[in-house]
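What follows is one chain in structure tokens, specifically the form predicted alone.
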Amino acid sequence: MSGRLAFSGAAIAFALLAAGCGGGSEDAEPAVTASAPAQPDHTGDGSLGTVEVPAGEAVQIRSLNAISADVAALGIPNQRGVELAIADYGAIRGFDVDMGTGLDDLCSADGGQAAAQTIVADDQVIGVIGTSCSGAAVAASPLISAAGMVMISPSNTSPSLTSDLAGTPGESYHPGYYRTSQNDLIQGEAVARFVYEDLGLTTAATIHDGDPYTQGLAQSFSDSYQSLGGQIVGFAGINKEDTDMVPVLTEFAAGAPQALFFPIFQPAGDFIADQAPEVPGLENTVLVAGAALLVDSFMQLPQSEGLYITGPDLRYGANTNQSTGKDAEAFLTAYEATYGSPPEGAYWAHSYDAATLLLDAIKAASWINDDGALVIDRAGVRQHLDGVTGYQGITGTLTCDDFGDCSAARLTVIRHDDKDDLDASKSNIVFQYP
């Protein structure tokens, strides 16, 4: 429920006070003048509704992730960095946390939209961490923020969906919006310097298929490498359905560029790494994937090998999450005990990270009232986030700007070498950024 008004009891029995009703004599010795209750101790104005959580149920908030199909490497990591996120970090003012069901964001703009719907459509939910895609959040996003919900996003990484960096909001941005993962205009410039600086290729094609993510991507990549001094010989477009990608890189070849930048998910980035050698013009190219091809499921390919691969610094080193005390080897020693795997996607840190973001959120925007319900203010929930600096996450140190671009930014390039030892190619770094 939301926008309830609750008075106590204290406070009616000073009304009736002041109104004259409290009988007695005029001989009564005077009425000790009672203060006024004291204000509960949190953020938010109400200007959103509040959402009471009646003693003994849950507070309620969602993951909307990719977990299904071929996308669900990418998600099913997300989904469960929730999961292990609210085990360690308890209850809420004593009060449980419940993720519910996990959703499916479908990486597509109808699945982020059919399951922002359901979500919205329970008045209780405070919260959302997802959605995997930038294509699903671009439709759910609208939603979420119009129900004064929240949504962090462990893994969007499109500019639309947050700011230009320079003051100005993405065409995409809505209010309640923000992301633990990197801004694509940084990941562009950074492998635009990795192609142009240390590689030292001054010719590039890049692909992308239409989706915010991977057009967002392939033209930050684009503008940056120009702007160092590259050429770009080859930009377009292809289906996420496409098989056949012989006629583009065929087109592509004409150009000669020397390298390849494909920000494209699976399995439309196993058919370019595929093919894309065997294009005349194109046998020594240097092949280039975006982070949504950082998943072991594309990475035990044998074309994949021999590729670089720009993703987030996975190097979390001692790194500790201030709300659970957690670092990232205790994530992954809870992780495979728990799910009998290592998570096979990059943005399991991040999912954490941003489940942690939003449990504080909620703390410090509610408050017990006099019925012993948990009430919180959906205002506050956003008025913390907002606030956030300085926030000392398993990713990094964490600041949320005025789009919603929390990240710790830190990115690296490795190179893929062995498709039998992951663990090794994931070490590999050969750049790393800023």
Second form
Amino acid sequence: MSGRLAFSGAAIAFALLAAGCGGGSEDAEPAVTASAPAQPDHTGDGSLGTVEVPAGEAVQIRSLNAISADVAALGIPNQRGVELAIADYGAIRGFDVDMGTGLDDLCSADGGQAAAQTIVADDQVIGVIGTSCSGAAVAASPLISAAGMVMISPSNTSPSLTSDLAGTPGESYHPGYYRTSQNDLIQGEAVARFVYEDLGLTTAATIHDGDPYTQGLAQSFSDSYQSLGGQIVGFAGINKEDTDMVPVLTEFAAGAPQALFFPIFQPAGDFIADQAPEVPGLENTVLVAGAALLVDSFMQLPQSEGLYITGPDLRYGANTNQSTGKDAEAFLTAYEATYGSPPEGAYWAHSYDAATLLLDAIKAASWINDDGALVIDRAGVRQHLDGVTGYQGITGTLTCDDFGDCSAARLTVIRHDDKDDLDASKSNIVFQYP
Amino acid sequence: MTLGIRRRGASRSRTRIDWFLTGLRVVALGVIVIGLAAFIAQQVNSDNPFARWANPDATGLTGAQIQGLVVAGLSQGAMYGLIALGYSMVYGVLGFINFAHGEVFMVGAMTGMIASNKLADAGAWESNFIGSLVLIVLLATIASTATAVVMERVAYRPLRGSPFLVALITSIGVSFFIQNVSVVLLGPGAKAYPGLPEWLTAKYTPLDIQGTRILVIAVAALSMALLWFMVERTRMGRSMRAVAEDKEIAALMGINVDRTIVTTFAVGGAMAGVAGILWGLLFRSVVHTTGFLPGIKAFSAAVVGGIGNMGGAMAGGLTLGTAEAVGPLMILEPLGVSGVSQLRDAVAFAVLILVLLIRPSGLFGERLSAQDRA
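So that was the form predicted alone. Now I'd like the form predicted together with the partner chain, please.
Starting with the chain above, the whole complex follows.
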């Protein structure tokens, strides 16, 4: 306080001096008022610096999702979820929010790293909604974290990005990372319980494609299944580009598994579903697909009929996003009106909630300074997100733990009976956890 | 004097390299022989000491499983072979590798996907499957042929006579161009073929092989026979061989070299189009990157068989396809290697390296034009 008085005194002295030099006292007066304490309540201690958005410009956030190649069905609805959330949320303290051009994580570490470098090069950016793929997040998260920004992923699920849910941070956890999707440990546990307890099958095999996402999921399924008392008779990897799955399926067939859990992507997942019944020894094996295959382009394939598919609980009912007042139905109406077709992937609601969480955090950590600019405290954005408790989103009630897991985690398994009526299949829930 | 020393040094290092290569050959063949022996030992009786020494956890495969692997390998290999023909023929005539040929194959598969889905919507796919199949093969062949011909006219003909690398790099550019055009026109996701009739996906005695795989192998064999007839028995085929032998002399003999080259591209494209449909029937899913890896594998197959040699391309395809299907489980797994299914591509390219080590000109020998030999 004494410092401020001294400053005011100096300013007055300077003003008098300036006036003495002949005029200009009008210019000097604002300097005096600027010194008055003008920061309203906001979160953050300024330790990560602040971003000043001049009046008339927009608050910068980014979308970083898998929007090209075979995984675009996952990432495009994510990016559009962000676009719609920004439109619904409106301005923050009178400042528009700009997502820029949607960036592509290419669903790979290389893609995530390249895009993250582009993002951190712009010091106006506050946060990122993304990535779509865990593999990309492993490379993007350290860069975003080091720049003091935040990233909220709508669909990363690898435990390595947050924690093992028992207090140990994952090897790729970095502060400033959050997600609204479930940790794979929940999906692995859910599928293991479904296969072992619900279906009563005691031997199982699982497959991954070398990606941290699929590998983590296969591993967590395998661990949970064994701890329940089941026996894992096959655990193998393939390459994402493989088309002929007969060799790997034959490898499994040697162990005669009763169930096969394949948490992989299209198109490799298409080939597993198609070729498994053909391999001697797997004719009666129950196939369970992971959440990456809970997409329309997979479910429209003839070979996907009769499969179990696991994924986030998509029954959002009347859940309303507390920041925008929109529910799933209103979102989907707006989505179809804007983009011409309904979303293909499963994580649009997670993306919408992620975006409103970020916008809320920016609001909480910002104030208008005397130049009329919006000042955002980067540490405040993180502080707000760390403290999210009982936030009502479309996906349910979100609460962030110490390592960024904010999901309203509930997982379901559906039985996909009719490729021509996907809505019926999606609501044909045979198991839910917890 | 320095020259002499250098020469002596060079010749000594050459000997070392020779020793090294011989060693590599012995090791590679040794791995295959021991792997196969361990596999057979484990099949016979997994308790014998040799089988246990190689891999105590091996469980062996049933006869049906081994057969399934071989048939899967042959059907994939037949497609590699059909694509490899395009690489090989163009190389034979022009002496350059058209890396965009994998994309010609992808165009065929995409065309088949669009046409078959339209037919399925109209109900013709179910009511008249054979007719529909013939139609989509025709359409895919036309689309692939057109792609190959336009590619030659627009990208390669203006570069004829320029250094080898210029055309090679252009072909890589053409490859990216076609992939991206596909994304723009059809979007990026995986696209499915409609379901196949049950009589085709059923298994047939006596060998218990799925109908689709029989069809794939049969159509590939038929296409190969037609191509052989065309090259060996028709006038056009004779001009192709003449141009491959020596372009200038062929031109002096009154052969239209440009037209012959276009025909070579067209025939290679047609084969790739057929392969595209077979791919669609077998895997029923196609994306814009579908042509990339099969293209690389088919190129390897062409080299394995002996580039420029048509019979070699087909044999190389079958060899490579079978090796990558069978190798992981019947050679590496018995030796206790873990994660063998991820080594599939490694096995395919190891076969390429092995063949080049032992027979540098490929299994059936390279056929080079006079200019290349000179």
